[in-house]
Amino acid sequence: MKEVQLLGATGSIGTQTVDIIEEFPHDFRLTAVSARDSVSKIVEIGKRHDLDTIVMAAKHRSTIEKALPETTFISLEEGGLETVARDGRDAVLVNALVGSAGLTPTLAAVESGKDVLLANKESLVVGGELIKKAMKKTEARIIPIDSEHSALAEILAGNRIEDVEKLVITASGGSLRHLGKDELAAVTPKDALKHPNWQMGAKITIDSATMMNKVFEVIEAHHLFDIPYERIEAILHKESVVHALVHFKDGNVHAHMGAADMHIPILTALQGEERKPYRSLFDLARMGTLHFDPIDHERYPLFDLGLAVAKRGGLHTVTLNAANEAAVGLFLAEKISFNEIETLIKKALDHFQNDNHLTLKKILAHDQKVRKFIEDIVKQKVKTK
């Protein structure tokens, strides 16, 4: 039986990852869960699970203990999310956080040995030099759940990485895909909210309305399999049925097709080799056509921002991601408008220098830095006013 430590136990991965678990119970065993205020929700999970460890914020730690006696409580103040991941060696680490956040628990797993089956894409966006080092060390592996990086794994299994001409992922394009540039001024956050195909958190569906969702995927892409950004790219393809396709030297492309369901590459991380019975919602016959189209870069400014501070990489791939996830969540807040996010990126981009050489505290102290470089700009602006 795998044991599973999960991260991020109560949003929309973490959330899928527990029916995952709860289907299969003779293959998987939960061990491990964080969350940050979801308490009602952790108490659930724990008491059908046989948990040894739940990390939350420390004002829950009388209520978590009082409901689950027999759990051990880790604060988050007190680095509960690096113990797990530098604990229990013989369990995989489901990393279903938000943001930059998961990069520290990340490298730790990967720095234990332990493989980390990733859906926080932002661990290798900020810190993937680092994270690459360190599975050098140890042996330890990333396994992608994000639908387009585990629909690559799945095309690339048993296929030579330098047979690859090129990589492609496909993007829905986001909620917002049926509005002109000059129509998103008066976009509210529950408008952007709405995704057409996926059901995922409030985060990464604005990420996907402004395309960043995609660079950031571009950048995985690149460090999951060695292939430079030159030969990764993006279309538009908004029925979400094409997940990726990957180009052979030979003239051979090889698409991979599924429903718009993270059930599945969620349990293709956990299965390994040996694929579980899951019901299939796909049926090609009644979709009908099937539409992809190039990457509208005007409509979309932020995908060819992204990408060219992408190859600078180094400190500037920080600077994107800290910037770009303050911007959201003031925008998820109603402090600023959904266009101001490209400005405040920009912003920060134009006043924070690039630098190569990456440290994990070097980063840490960055991203606090640009967050607080964002905040202070919307606060400016509401005196001012």
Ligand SMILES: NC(=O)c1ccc[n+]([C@@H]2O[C@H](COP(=O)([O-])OP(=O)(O)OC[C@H]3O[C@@H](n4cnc5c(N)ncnc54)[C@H](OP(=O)(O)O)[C@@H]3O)[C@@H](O)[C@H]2O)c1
The other form holds:
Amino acid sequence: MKEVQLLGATGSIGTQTVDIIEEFPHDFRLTAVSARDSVSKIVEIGKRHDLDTIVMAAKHRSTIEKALPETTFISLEEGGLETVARDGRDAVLVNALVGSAGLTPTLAAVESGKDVLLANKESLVVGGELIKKAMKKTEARIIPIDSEHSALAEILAGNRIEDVEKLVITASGGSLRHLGKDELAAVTPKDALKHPNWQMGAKITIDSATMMNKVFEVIEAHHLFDIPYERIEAILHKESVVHALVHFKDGNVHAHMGAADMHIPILTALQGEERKPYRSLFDLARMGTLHFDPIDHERYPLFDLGLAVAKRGGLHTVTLNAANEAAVGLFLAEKISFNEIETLIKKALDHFQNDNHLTLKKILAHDQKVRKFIEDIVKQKVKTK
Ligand SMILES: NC(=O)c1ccc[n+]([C@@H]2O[C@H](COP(=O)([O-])OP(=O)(O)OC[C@H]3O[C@@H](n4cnc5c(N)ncnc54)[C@H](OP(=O)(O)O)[C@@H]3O)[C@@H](O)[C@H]2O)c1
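What would the structure be for the form predicted in complex with the ligand, given that what you showed me was the form predicted alone?
Full assembly next; the chain just shown is listed first.
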């Protein structure tokens, strides 16, 4: 029986992870969950599972303790995510948090030698170097849940990384792909949240529409598979059937395909060596034509901008991520337009200097500073209107 600790249990990936755990009750036991504010969802999960620990915002303590008196409550404010990540030596940690909030627990888990099943790509974007260093010391592994990286891991299993010419990940183009650049100014969060292929959380759906998600995935692939940026490519593929390809040096190209269903990469990460039966609805013959195109660099300017930052590395990737998180939050709150996401990220990158000596403390402090910088610009703009 594998013990599973699940951070971000109430989100899109978290909920689908609970589905998989419930589908295989003899193989997995859920021991800890976290959320920020989704009290009723956590109580529902807590009633169905014999949980040891729940982590949530401190203001929910009394409600949770009343509903689930057998379970230990630790607040986010008292470091609950990190406590869970360091606890339970034999468990695996599924990190399904959104944003840079995922870094501290990812790092804590690998530092204590625990394998992390990682959906939270932002951990690697902002702290990739620190996480890699910790992994070397403890031999903890990061097993990807992101569909493209799960696909790459499937292809690469049993192959030598030295034999790889390049990695290719696919991008759907996001919810606004049918619109030209000049039509983007007027889009609302409601328009942008309708993804054609995937049901995902709000932030990643917007990141897919701007193509920032693909930048983050290139950074994730770079860290996970130790491949230089020059040998990682992204291409447009609107059907989201092929998730990734690996070009080997001898001319062989292996593609991975599957249904656009995150339950599959979640199960792949959880199951380990032995494959478990799962209802896949994949039927290639019914899919008809598949399309592949190069990224349209003019339509998705954040892709080149983000990749240039990634290649420089250092604190600028933290600036990129924090500015993006803050700007996407403001767009979702209808405080800025869709196009202002790009403008604000550029302003932050121009304002803050790079620094290649990163520590966790520096990353977390800088993350806050950049968010405040973006929020202040928008507050100022509202005042002067
Ligand atoms: N969704 C997908 O299909 C998909 C696919 C590939 C990769 N990913 C990656 O997986 C991660 C999770 O994405 P998602 O779409 O599942 O996100 P989501 O639906 O927004 O869920 C986020 C989860 O994190 C919790 N949370 C949010 N902010 C927090 C904070 N500051 N501190 C502690 N907990 C916090 C939320 O709790 P509350 O419910 O209480 O707010 C929720 O449980 C992201 O990194 C995303 O890029 C997602």
